[in-house]
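Just one chain is shown here, as structure tokens, and it is the form predicted alone.
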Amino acid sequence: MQKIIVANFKMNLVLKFEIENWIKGFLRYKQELASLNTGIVLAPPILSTLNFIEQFKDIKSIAVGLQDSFWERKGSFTGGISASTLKSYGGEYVILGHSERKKYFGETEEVVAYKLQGVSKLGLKSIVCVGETKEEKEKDLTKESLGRQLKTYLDDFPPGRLDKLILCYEPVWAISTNKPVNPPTADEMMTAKLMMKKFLVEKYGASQAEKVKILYGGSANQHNVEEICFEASMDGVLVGKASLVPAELMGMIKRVEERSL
């Protein structure tokens, strides 16, 4: 199965220039990035989205989404981002559910499967997190959250969508922002992946299942991306702080496409 990287910039590289120098040293790369069997997803400001389709629009591998988009297509929303004006334009992606989300925007899981409905509709794909707080895995609670959130999110969800449906397992504790002392080992990331592979065999039967790749997100970066993505056997990563310099991301693309050869 095709492993994917999505690097999500949050609310960084805001100002043009710094827009600006990432995309021209990213494009330094651009006859290497041609010809990858790994798929890449950038998800930049909203505000650069436009811009970043148009520059890679003729990197086959390249594709560009928003790191977020209101469950609606149109209407009195004020300050809403329409998925429909992403698909309008070329981009193909949307993530949906990061915990930042919930913990700075009050997001709760009935609003994402609210987004993930209007998303899907479109017939985008939706990058969905699903992760236990610190709390949570204090008291062994990982399977429960993990089962909860999905239950809630694909509770209506259609199998026909199930091929634009992309699951991240992020751990919240263990986002680089939140400086975790240990991020997750290959056994813990492997189990969650079960755990969740699990859900979706129970919902939808396993040749369904099967048409859901699982990320993981937390923390990912050169030094352990090859861990992550063949020793944990995760399809690929949701990529913070590591994204915002294209030699440290291009250099986690180059160790999985090497290792998937």
Given for the second form:
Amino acid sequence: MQKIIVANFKMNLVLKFEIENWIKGFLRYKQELASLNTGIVLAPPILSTLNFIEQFKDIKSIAVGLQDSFWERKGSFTGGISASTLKSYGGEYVILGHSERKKYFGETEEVVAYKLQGVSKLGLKSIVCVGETKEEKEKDLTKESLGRQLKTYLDDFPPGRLDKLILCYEPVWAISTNKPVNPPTADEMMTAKLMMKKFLVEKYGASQAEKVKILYGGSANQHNVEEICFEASMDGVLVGKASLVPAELMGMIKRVEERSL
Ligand code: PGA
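Starting from the form predicted alone, produce the coordinates for the form predicted together with ligand PGA.
Expanding to the full complex; the earlier chain stays at the top.
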């Protein structure tokens, strides 16, 4: 299965020169990027999205995505972000349900489910984050937490759209804020992946469940990306902090690409 590396810039690189430097830095690898088997998704800060689509439109392995979108396509929703706009400009992915959306923007699991419906109706690909909090982990409730989120998110999700669904196991406690944290072990990641797969198999059957990629996110970097993608057999990574430096992101891409060949 093709591995995917998703760069989630969050609300970083917020100044014009920072964005321009990043784009310039990443385009230095244009030749290598052009021949990749690995899929790359760039989710920049919202106001730079169209610029990214324009700058990377000739590189087939690169797609551009949003970090969030509203569930309606259009209307009186001040400040809302429409995934329709992304689609009409040629963007392909939307990240949904990130724990920072829940923590800072009050997003509930029901809201994530609505948003997933909105994005999938448009035929865009959704990258849906699922993960346990520190408290849930300490109480040994990881399985219940993942199950509860998947049940809510996929309640009305039709099997015909599973090929556009990507799940990302993002243990909330492993997402680096300012301090470095240790990501879960390969065994822990694999266990979470199996729990998520089992849920999908029970709901949709084995052949449909096969279509859904399951990525890992939380403190992924050049040094652990191979362990995540190969030892723990995740289908790719969602990268926050390490994606902010083009050379670091490219380092991760190269490691995954070389091991996939
Ligand atoms: P991180 O962020 O790589 O900085 O831990 C990952 C994420 O939150 O998507």
